[in-house]
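The data below hold one chain only, encoded as structure tokens and taken in the form predicted alone.
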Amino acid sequence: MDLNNLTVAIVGAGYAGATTAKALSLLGANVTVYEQAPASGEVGAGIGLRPSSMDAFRRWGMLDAITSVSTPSPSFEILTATGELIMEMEWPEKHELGLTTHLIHRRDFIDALLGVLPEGMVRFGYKMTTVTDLGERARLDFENGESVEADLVIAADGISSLVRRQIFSDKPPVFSGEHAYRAVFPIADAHGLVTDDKFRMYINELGSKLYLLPLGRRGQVSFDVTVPSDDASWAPALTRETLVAAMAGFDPRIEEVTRTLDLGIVNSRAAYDIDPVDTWHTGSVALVGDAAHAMLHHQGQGANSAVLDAQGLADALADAASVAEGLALYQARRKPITDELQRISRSGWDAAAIDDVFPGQHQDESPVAS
């Protein structure tokens, strides 16, 4: 199919909406982004962009503006809470693809991905009330009294899209009964936690995780805790007493980390998911990342996700006749894979998931949660 004249209204800039912008507009579609903030201002911590997003990034050509922000990785490991090694892997596909994973900071992600894209493209202070499906066309109607059509609607409106609510489902996110507490500080901070490049993650019997996310480049350290919880508040309160009962029993580094941390740059928030949604799209709307598909962080899998399935929907577009033919095959080849990795990630981590995704690679004897 020929991108050529197609125009494309995406709905959030974020990393779903900026990289499928980015991926439409090298095939020539017109394409303009819609965000409701009024300016570029996600924060957040670390993630792991995987040998696949970066060779997504190769194919876009904007590979450079990745890797300048962001620490190659060699291996990620997973350790009991005292630090004995579970196991130790490589990044899947690192060898395939000649590229390994690259550790970065959300803020660095995104005014990467925002920089490579064409000036005037996303367009701030755009708060959309209602998506009308015109059947070959849609319509998007904002906050603000502007309406605008577009041949396709892309919804990258995350976990809570209205798009999704008013065209393709109305259930609401799940929780997962888990909290997680993230911050980002500098590695001298650390308590000598972190001398290396390798992603690690910590994990005791009674279901609590650290995963710790160097970021040389900037001469930080991610610092994710998850811990089982009943509170379903979206931004729970944090005290210092929580979050050093979070990680009493671990190595005695992460213990000092916790009773020393800052509590001013911690995020603490509920840990939500959605259940798969059976149908992504319709003739002239589809939804990308977490607004199709949204999963827990225990994989690291969100925001690749939503990468590859710019990649994806690309492809699609350009191997189908039509905008919904390449719709349905978007959804065809994406969606098996999404539904595995919220399966996968609403496992969680113990010795069954760790043989799900690695089979055969984690030593029995280690005292992990079954």
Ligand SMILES: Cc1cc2nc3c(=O)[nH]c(=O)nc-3n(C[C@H](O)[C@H](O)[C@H](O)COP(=O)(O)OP(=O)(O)OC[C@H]3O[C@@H](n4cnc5c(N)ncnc54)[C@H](O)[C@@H]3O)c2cc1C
Contents of the next structure:
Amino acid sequence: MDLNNLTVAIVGAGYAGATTAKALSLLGANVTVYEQAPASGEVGAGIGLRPSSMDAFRRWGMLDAITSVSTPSPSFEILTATGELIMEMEWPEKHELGLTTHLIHRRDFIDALLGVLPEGMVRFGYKMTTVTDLGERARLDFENGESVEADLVIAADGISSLVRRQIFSDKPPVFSGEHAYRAVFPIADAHGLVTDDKFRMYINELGSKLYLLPLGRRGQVSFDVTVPSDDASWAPALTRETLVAAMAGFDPRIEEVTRTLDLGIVNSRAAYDIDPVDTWHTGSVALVGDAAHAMLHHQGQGANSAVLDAQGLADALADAASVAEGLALYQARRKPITDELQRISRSGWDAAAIDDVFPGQHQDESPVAS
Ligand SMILES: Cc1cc2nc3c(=O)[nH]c(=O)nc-3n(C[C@H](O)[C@H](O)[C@H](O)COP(=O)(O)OP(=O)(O)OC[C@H]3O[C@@H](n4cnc5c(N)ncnc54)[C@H](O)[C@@H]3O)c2cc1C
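So the form predicted alone is up there; where is the form predicted together with the named molecule?
Entire complex below, previous chain first.
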């Protein structure tokens, strides 16, 4: 369909909202993004942008905006807690797409995404309070008293999505039984742990993990500890004792980081996801990103899925004869993939899961379509 006269209101200016705005505006849609925060903000942590996401950026003509603030990574290693190599994989689809995974700081990523959107497309300080499905249009009401109507409302409002709760599912997010403690600091303070651009995961028999993600372009490393815990508070208090105990018995250099790290820069979060949502769309409202399929971080696919939703939604609308048909096509193409990613992300990374996801530990095997 021709998107030139289509008005689109997007709730949320995270990765899903920003990429959907980019993809739909390139097709001519008249897009506005409404973000509750007064300005863009992100936690200190790194993420990996998979080849499939990099391919989307190339299609959108913004590859340079991403590569100029990220670092190409050759491969991904899984190691025992004390550093013995269990397996090394090249990033799936690297050769087919001619692009590798890029490691990036979350702040740099959102700045790059918002930086390629036209001035005024994103409106900060707009907290949506009510969404109303009017059939062929939908309305958003905001806390500041304003309202808008659009042909298409895209809910990119994250794991606790109000749009999802008001229209699609009132099931709350699910606690994983894990905490994640994340910090970004200079590679020089990593006690020799970081000497290249490989992404590494260290894991012990209790399921405690360290994700070590070099941010070479910044001269920093993202240090992400994930440990079992039964405390479900969203932002649990973190003590030195807890952090040190979490990595006890790991490589001595990892233990040393936990003893010396400035606790003031550590972001502490309980890990949550959601159960798959049966339906992602009506005739004029659709879910994207974490609002549709928040998943645990163990496969590093949350941000990538947001990017691929944006691409998938734009392609589906372009291929369809109407908005309603396009939204149905989008769900049919994307939901089976994200349902599976939610499932394997929940299964974590014990030895059985490694075998499930990478059968035979083949170097080039893709975990699932990404
Ligand atoms: C520390 C960390 C590390 C991660 N690492 C990786 C990784 O390596 N690879 C990966 O692929 N994924 C990773 N993830 C997951 C990834 O970050 C998420 O999947 C991704 O942020 C989802 O993007 P989103 O835009 O859907 O949601 P969000 O990023 O949550 O954005 C939602 C936006 O909507 C806004 N909003 C919410 N409610 C309203 C409202 N009522 N009105 C207006 N605006 C509203 C919010 O303020 C926010 O800006 C990580 C997550 C975290 C926290």
